[in-house]
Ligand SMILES: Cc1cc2nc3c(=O)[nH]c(=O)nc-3n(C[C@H](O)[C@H](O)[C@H](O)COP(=O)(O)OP(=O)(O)OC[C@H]3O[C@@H](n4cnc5c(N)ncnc54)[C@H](O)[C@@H]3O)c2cc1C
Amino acid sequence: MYEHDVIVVGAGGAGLRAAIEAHEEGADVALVTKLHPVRSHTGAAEGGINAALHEKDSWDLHAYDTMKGSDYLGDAPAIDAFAKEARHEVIQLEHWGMPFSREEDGTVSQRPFGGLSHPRTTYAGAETGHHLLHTMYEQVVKRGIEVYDEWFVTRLAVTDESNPSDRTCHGCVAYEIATGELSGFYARDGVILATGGLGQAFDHTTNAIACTGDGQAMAYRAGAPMEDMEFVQFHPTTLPSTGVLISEGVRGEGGILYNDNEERLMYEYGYANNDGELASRDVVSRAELTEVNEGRGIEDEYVHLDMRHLGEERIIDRLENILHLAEDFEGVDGLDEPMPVKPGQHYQMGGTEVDEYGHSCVDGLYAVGECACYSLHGANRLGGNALPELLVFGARAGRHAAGAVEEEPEIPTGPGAKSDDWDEESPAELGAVDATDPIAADGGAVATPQEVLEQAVETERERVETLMERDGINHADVRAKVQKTMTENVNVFREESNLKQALKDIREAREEYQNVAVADPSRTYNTDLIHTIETRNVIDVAEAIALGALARKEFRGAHWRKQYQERRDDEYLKHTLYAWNGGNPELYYKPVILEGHEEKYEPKVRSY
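Output the structure for the chain only; the required form is predicted alone.
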């Protein structure tokens, strides 16, 4: 057993920032991560970091843009705190050595991004996430923070009181990839989940292969609900063959989208008459797919993104790696020809329900970054808001877990926040196939925190041995079924019949998962075992996304329903919560908080 005050699970941007802040507050903190920190998916972020640095800009403008971008489903306490603190975090990052791109006078460059009323996106070429990771990892090394590298956390050690708000998280169980050791990590003060996104629930995604919704699913099974999971961001510019991201920075610098008729589609067909290519991501993604569906797509699949007119010098200076991506994956020279792009799954707006300090309803359990929902992004995230989110809320969770925050949160969590229940029936059975099976049930109630952890380790050891020793099917077939139905039925455009089909397919996959087995007998570097465990998480998050999408009968942000082509504030100005409930999931709602630090946000028509 390993013991620390604060355990941070995941070492991308959010995890690194949380660990640094907890350490600064005097905590004995450790990072437990299935990837080496600088291999985390944060490193794939290209575009930039939003912060109101310019004298003509302000935090309240940043907050308003974020709330508008969220289609008024963001919670004001989180949005206001984020916009206020982003400036400090970016300046601190610069002081730590972040190599931001700069203007000729030496000031940090800021460029326009979709949905912003002012150019406030700082960047480091088109490799912003890469540089951010390295900059913060240096700070972790400088402080001597313990890093348990390539330890895959598979279970949380949580007491099992009937009300999740009465439970306490005492640590986690992790599998060391190099040795096969399964050990407990005891957290005296708290566990902070920073495990990233869930793109592997889809088969066309910008996300890394490691993004399997681990944190969301573990917290869900431990009692912390998932919130607003139906809101999935599809980035409008991904390469058709691979899903590799082409940065919004291309459009921020002036890149243009053309259809097969060589028409500038965003203006020609009225998708965004004011902001054009720099409308929010959900607007641009729908525009591109509409062009394809109406026969104006190129090869009936994609549109063109053209940056040739920017000139070689500007492209090399600010977007050089985009040239390499287009050449390597599509055989296109962006200096001489337009690049093929189409929407791909990119980001999850929903996640583990937490307050504005990243604390869930389970005492001692936190979530930050993409695996969390505060709710900062609401129904749609603005480009450039993910990286400052990692900084602001990573720091907030680190301070809170270390005991340095006395303020009471304004955002409620857990069953006590419920306003009303979903009153319809699912077209397929939900949740555990057999709630008594240790593969389907987490939690345990025993005398001491250490015993809670020891029981969790033993339960997980039994689960791993079962997977390793029995005969059965390969998890990859199960995962592929989930990915296929999610991409076909729960994509940018959603219809009721498709959503119901997805839930039926996911149920079949969950039932098939009961018979999965690991063929590789090795006890070291067993990627088959790791991926098999991850697939359980993929099933859980996919079910939450599909059911939330079926239940929300409106068009809001990234969530488009064919039968419901308007935002319905009178019925759906509320968050969707999905709780494990002992293996018999329940879907319910809680109100959105629009009362901000300065004034109340009033929902308006969202246009660009």
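Computed from a prediction, not measured in an experiment: that's the story for all the values here. Positions refer to the first chain, counted from 1. We call the rigid core the largest set of C-alpha positions that still match within 1.5 Å between the two forms. Compared with the form predicted together with this ligand:
Of the residues Arg536, Leu156, Gln233, Val452, the one at the hinge where one rigid part turns against the other between these two forms is Gln233. Treated as two rigid bodies, the chain shows a rotation of the smaller part against the larger of 16° between these two forms, based on C-alpha superposition.
Since we've got the form predicted alone here, give me the form predicted together with this ligand too.
Just this one chain is shown here; partners and other molecules are left out.
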């Protein structure tokens, strides 16, 4: 058993920031991560990081933009804290050596980005995430913070009171990938989940293969609900074969989208008569898919993004890395031919329900980064707002876990925050397949934190042994099934019948999952086992997304419903929550907080 004050699970931008802050506050911190920190998907972020640094800019403008971008599903306390602290965080990053792009006078450069009222996207070339990740990992090395890399966290050690708000998290169980050894990690002061996105719930995504929603699913099963999961951002320009992102920069510079008839689709079919290719992400994604669905897609799959007319010089000057991406990942020369693109899952707005300190309703359990939902992005995230989020909330959670925060949170969490029930029937059964599912808390009265942890390790050991010993099907089939149905039915376009179908398919996958087994008998670096365990998490998050989408009968932000083409503030100005509830999940709602200390936000029409 390992013991630390604070255990941070995941070492992407959010995890690293949390660890550094907790360390600064004097806590003994350890990072436990299934990938070496520099392999985290934060490294893939291209565009930049928002912060109101300019004299003419101000944090409340940033907050306002974020709230508007969220389609008024953000919570003011989180948004205000975010916009205020992002400035300091970005400057601190610079002080840590981040190689930001520079102006002639040596100050950091900022560029305009969609949905922002001021150019406040600070960037380091087109590799902002890479630099951010490495800069912060370097600071972790500098501080000598302990890193357990290639340790896969499979379960949280949480006491099992019936009300999640009464539970306490004492640590987690992790599996050392290289040796196959399971160990308990006892956290005296808190566990901070920073496990990133869940793109693997879809078969076409810009996310990494390791983005399997582990944190969301683990916290969910431990009692902390998932919030606003139906809000999934789809990026309109990803390469069809791999999902690699082609930055918005191409359209920003004047790239044009064509359909199979070589028509400029954005204008030809009136998807965005003003902004054309530069309309917001959801609009362009929907336009592309409509073309494909109506038979004007190329190879019935994608459309073309053409930048040849920009001229070689300009392309090489500003979009060089796009040429490399198209060449390396699609085998296409962007100077010679148009690039194939289609929408792909990009970002998950929802996540584990936490307050503005990243604290969930389970005491000692935190979540930060893409896996968390403090209701910052609401129904739609603005480009460049995810990276500062990692810093601001990573730091906040680190500070809180280390005991250095006095204030009480304003965002309520847990069952106590419930305002409405969802009172419809689900088309398929939800949650655990059978009552004996070892994931449900088993009611034994456990005394000390160590015992809670030991019991968790024991349960995990049994699970791993069962998976290794029994004979059954390959998890890859189950995962593929979920991904397929999610992409077909819970994509950019959402229709009632499709969502229901998805829930049925997910149920089927969950039942099949009861039969998965690990074929590789080895304990050394058994990725078969890791992926098999991840697949269960994928199923959990997929269910939450599909059900949330079915329940939300309106069109808000990234969530588009065929029958409900309007935002319905009277009915749905509220957050969706999805709680595990010991294996019988419950969907319910809680109110949105539009009133902050300094600002009060009025829902307005979101138009650009």
